[in-house]
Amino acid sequence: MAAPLPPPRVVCLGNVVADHVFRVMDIPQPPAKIAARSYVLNAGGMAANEVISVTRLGGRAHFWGRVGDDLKAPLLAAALEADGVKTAGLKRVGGGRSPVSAVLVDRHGERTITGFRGADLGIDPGWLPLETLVGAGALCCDPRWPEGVAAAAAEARRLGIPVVLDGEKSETRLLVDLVPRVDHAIFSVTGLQNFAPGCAPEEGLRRALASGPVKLAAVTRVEKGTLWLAPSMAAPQEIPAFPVEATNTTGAGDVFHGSCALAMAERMPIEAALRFASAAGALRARDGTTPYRAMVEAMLAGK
């Protein structure tokens, strides 16, 4: 009997952030001084949440990104490695300062984030181990390091590897440049508004498809579900949201993207991949932590 094939490998490129998470009753207007109900230090950031979702859902995952040479750098690497993520592509930049954020989560699970995106980390992607993309099932990128996305997406496209872009809120010029470079552009509501200012969601998705050889344009709308459009479709279709009571929405969109990238690597049809990702994102919002495969499959089965 032939040995079973290993799980697909997904490369996630972008930000890893030291998230200082404070749970509070309410998020006040300034000036204010309040006591937190709890506190935890996590490895967060879009690509970091994405890569952890890949390993927890049964895939193999490599992280590519940059940190400084400060005290946070080894803690962030260790947090990724604790979830089985390979970090050979995590570059520690001399003189750089790692990204950090303060996250306030209120009793309803809504959050306010103050983020520092790091400093002196460099933009040159020349050190990226692009040769190791061979054999990967998917590449998932966030827009925080556009030069890195451009280099990695070009190599992935040459190799025929699907590229998923986390179209989160960013400068319009960055999204306009990055979307044509990828296969699957999945936006947040604000990200789609940044990409196509003044456009209704359907028109924004059509603009994304028209910008290049994009195979899927979608927008996640939290409890309203996900709207998606492919080149062969006359009109967008909707993936309904899974109804949950949110306790912490931080990272739910990131988990959606990482889960979708894994589903693409597993060669799921687009609609099934989006539904799989919706379940994973809903569980993250409900529990405040990234789910494992059995939990997602149970939700998909209605259990």
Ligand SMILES: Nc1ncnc2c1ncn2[C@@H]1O[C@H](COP(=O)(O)OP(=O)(O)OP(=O)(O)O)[C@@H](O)[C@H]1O
Contents of the next structure:
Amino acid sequence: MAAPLPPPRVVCLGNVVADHVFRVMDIPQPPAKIAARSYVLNAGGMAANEVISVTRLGGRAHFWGRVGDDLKAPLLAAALEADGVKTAGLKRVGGGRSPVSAVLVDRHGERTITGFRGADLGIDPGWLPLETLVGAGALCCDPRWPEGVAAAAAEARRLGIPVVLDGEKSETRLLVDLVPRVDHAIFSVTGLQNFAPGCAPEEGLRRALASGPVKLAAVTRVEKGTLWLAPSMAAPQEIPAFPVEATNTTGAGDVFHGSCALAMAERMPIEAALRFASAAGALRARDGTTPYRAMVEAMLAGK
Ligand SMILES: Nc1ncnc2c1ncn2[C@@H]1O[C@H](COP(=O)(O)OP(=O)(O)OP(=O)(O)O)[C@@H](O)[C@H]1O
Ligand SMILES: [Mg+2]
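For comparison with the form predicted on its own, kindly provide the form predicted together with the named molecule.
Expanding to the full complex; the earlier chain stays at the top.
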């Protein structure tokens, strides 16, 4: 009997951020000095959340991106590795500074975030291990390192590997450049507005499909579910969100994208992949943590 195939491999390219999360009673007006009730350092950032969702849902997960030459770098690598993510493609850039954010969460769960996007991380994608894309099941990219996305997406397209873009809030010119390079452009509400300013969602999705050989354009709309359009469809269709009691919707979109890329690597049809991703996103919004496979399967089965 043939040995079972290993799970598909998904490469996630983009940001990893040292999220310093402080829980406080209230967020006061300045000047203020307040004690935190708890503190934790998490690996956040779009591609980092995406890659962790891939591994928790059963895929082989590889992270490609940049960190600085600072105290945060080994902590970020260790956080990804603790979840089984392969980090050979995480470059520690000499003289660079890693992205960080301070997240204050009050007793009602409301957040105040200050983010620093990092500095001197270099934009040249020449070091990316593109040769290791051979045999990958999917590539998932956030838009924070556009030069990296362009290089990896071109190689993935040459190899016939599906590329999912997290069309998050970005400059219009960046999204307009990146969308035609990918197969599946999945926007947040703000990201779609940035891509097609002033357009209704349906028109924005049509523009994305018209911009290149894009096979799917979609917009996630928090608890209102996901609107999606493929070239063969006359009008967008809706994948309803799974109803949950949300405690923290941060990162639900990232989990949605990582799960969707894994589902595509598993060759699920588009509609099934979007349902799978919606279940994973809903669980993240409900629990504030990235779900495991059995939890997603249970939600899909209505349990
Ligand atoms: N409150 C919720 N209830 C049910 N499903 C949710 C909820 N929030 C998110 N989801 C699911 O996750 C998907 C992605 O969430 P959302 O639209 O908030 O992404 P986003 O705006 O990119 O957020 P972020 O970037 O903060 O992760 C939604 O389309 C939905 O399927
Ligand atoms: Mg998002």
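Between two forms, the rigid core is defined as the largest C-alpha subset superposing within 1.5 Å. Residue numbers count along the first chain shown, from 1. Note that the coordinates shown come from a computational prediction; the quantities given were computed from them, not determined experimentally.
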Is the C-alpha displacement of D26 equal to or greater than 2 Å between the two forms once the rigid core has been superposed? yes
Post core alignment: A36 C-alpha displaced by 2 Å or more between the two forms: yes
